[in-house]
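In structure tokens, one chain follows: the form predicted alone.
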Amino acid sequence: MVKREMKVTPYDVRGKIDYDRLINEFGLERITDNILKRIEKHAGEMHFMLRRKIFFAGRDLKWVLDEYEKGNKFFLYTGRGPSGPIHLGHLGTWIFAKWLQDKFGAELWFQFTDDEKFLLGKNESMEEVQKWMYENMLDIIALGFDPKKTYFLVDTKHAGMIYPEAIKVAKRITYSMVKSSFGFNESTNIGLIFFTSVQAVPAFLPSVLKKKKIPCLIPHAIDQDTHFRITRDILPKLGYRKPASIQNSFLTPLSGPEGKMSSSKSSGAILTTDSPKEVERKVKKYAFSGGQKTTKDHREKGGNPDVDVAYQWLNYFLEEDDRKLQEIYEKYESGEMLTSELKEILIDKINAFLKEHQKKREKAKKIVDDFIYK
């Protein structure tokens, strides 16, 4: 395998991804033990992808839990952009924003860039894009987010909300900015110069409606950085606190430790519409094993969890308790536990997610329109 230079921002992620120099080459706080405990104080509990760091980094969590102490409760943002169909790698930050929720009381207003999609594809049309926002929509709403406290925002539906807020962020960024953040060039189309300006939006848009100053925490995976760090600069210049932040590291592909997972390569992702018969297939072809060659060197040698697929995905969400997931990696790095028996552990506990999580999709399109802010 050619080992690529990693690259992370919002439009390219690849090469093998080391997230300690992330942190120092973004300006991230790594969570600290005393940053866990308070929110454990405040939970009641310490959610597993914290415990794992999954979650590893941030800006600002001492600042917005000092605020939650005073009262003065925040609100939660994320989004997605509808360019294709839902994978499993897609789930870590929205499941970890539905505990948070859950939690603490949270809001959550969820941000559907479709213009960024629109603007970023080469052949798609609006109608393609609408089509996967709904289908999407339908994955986000089967996670359990509460429709009388989480509000969809559609970049298009609601710009004559979003844009007034826009411009105001836009007019305090310059080209050379947008240029050496993204890298973009004289071939980027306009619309994506200014897309960094409504991805801003949302940070602070329910305290322009409610005409109060309201905290915000955005959980988000870290190749999306850039554009909260322009968010950062720009907001004290226009009366707003800067939002806080947490950062999720990404879901391998299953093809192998490098990049992030893709719905465009079948190689590297499962579905969420996926078929029991697809996951195992997809499964068994395509994850990336971090066992022996033959079965006698796996008995002898064992394995190497730490770089095998099936591991990694049991670790990152689809196996909540500590001391099962403690005993496969003991068993599978003894040797005891062969590759296929690992694999088979993570093809049932993908189906059951994927059982359950697919009946809450169909009923959620009765409940669509609930979600989407009025």
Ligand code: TRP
Given for the second form:
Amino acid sequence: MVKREMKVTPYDVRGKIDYDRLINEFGLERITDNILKRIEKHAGEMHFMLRRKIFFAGRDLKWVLDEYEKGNKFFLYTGRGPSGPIHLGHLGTWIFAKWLQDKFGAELWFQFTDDEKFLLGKNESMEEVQKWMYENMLDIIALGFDPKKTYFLVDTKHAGMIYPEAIKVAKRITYSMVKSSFGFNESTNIGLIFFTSVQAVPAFLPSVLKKKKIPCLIPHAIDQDTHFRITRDILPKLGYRKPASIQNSFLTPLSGPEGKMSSSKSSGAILTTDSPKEVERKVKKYAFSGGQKTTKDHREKGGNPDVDVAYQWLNYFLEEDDRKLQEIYEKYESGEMLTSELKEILIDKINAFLKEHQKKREKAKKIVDDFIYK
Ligand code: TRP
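Show the same protein again, this time as the form predicted in complex with tryptophan rather than the form predicted alone.
Now the full complex is given, and it begins with the chain already shown.
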């Protein structure tokens, strides 16, 4: 198969992702041991996603911790473009954001970019985007964010608050600045060309509302960095500090290590609403295996957990226990554990997680309104 060239922008992720290359190209800072220690000191524990380098890069983390230590607490900002159902790959950023909220007592501003997804969609009506937004809110609430400290911002609903700030950002951005970074061309609709100025706003909106400058930390998947490189260029010109960020890698798609997961390709993703049977079917049928072709070969040569998607998923968030994970690694690598056995472990883990998640997702229906900013 021809190797497809890597591309990582908010609107296009493809090829095999080379994270080292992205760190260089985007000019990101790797998360150093010193930063990890400081986070651990304040949190009282080390999150496994930090230890495993799922969150591996960022911007201005040193600064945001310096401020925190001076008593100047940061708020968190992240978001979701409601274009379809939530799959397991989306959850990593938010699980970690919830941990940051708990450990640092931080407010979380959560933006729903219904405008962006309407502008981006081929045929989706605004009604469909609104339906997905509601469904997505349930998944986010189910993760346990604190309703007293979490504010959902909906771009089209809170437009009266967002728009006056967005135009200040937009005035400083030219078409040539966004063209190549987002892959826009002469046929791109003008809404999308404007959009990055909307995504910039929550990074300083709390400062506007509270009339004081509050540090902002954005947990996000690395493809969103394009937006925030621009945001960081502009905010000092408006009198605000650049937002800091902490960035995660993608969960490898079920079907193999190219691109990022997508809900529209059922072979690649497991949805938060999938039934245990569906989970079993997808994992057995699609999960890319690092095992050998025959059992005999596998016993002799062993499997390769580093490319095995079931193993990658356990590592990403489904097996929090380092010792158990290490044991699986060794058994699979030595050939003692077969691919079918590894897949069974994953299926059980996903189904246990989803059973709880789906319960909380049902309960979330009663409290959605509490999360919407008023
Ligand atoms: N554009 C993002 C998406 O398509 C949604 C988003 C808005 C976001 N603000 C954010 C993501 C801040 C991470 C951080 O999903």
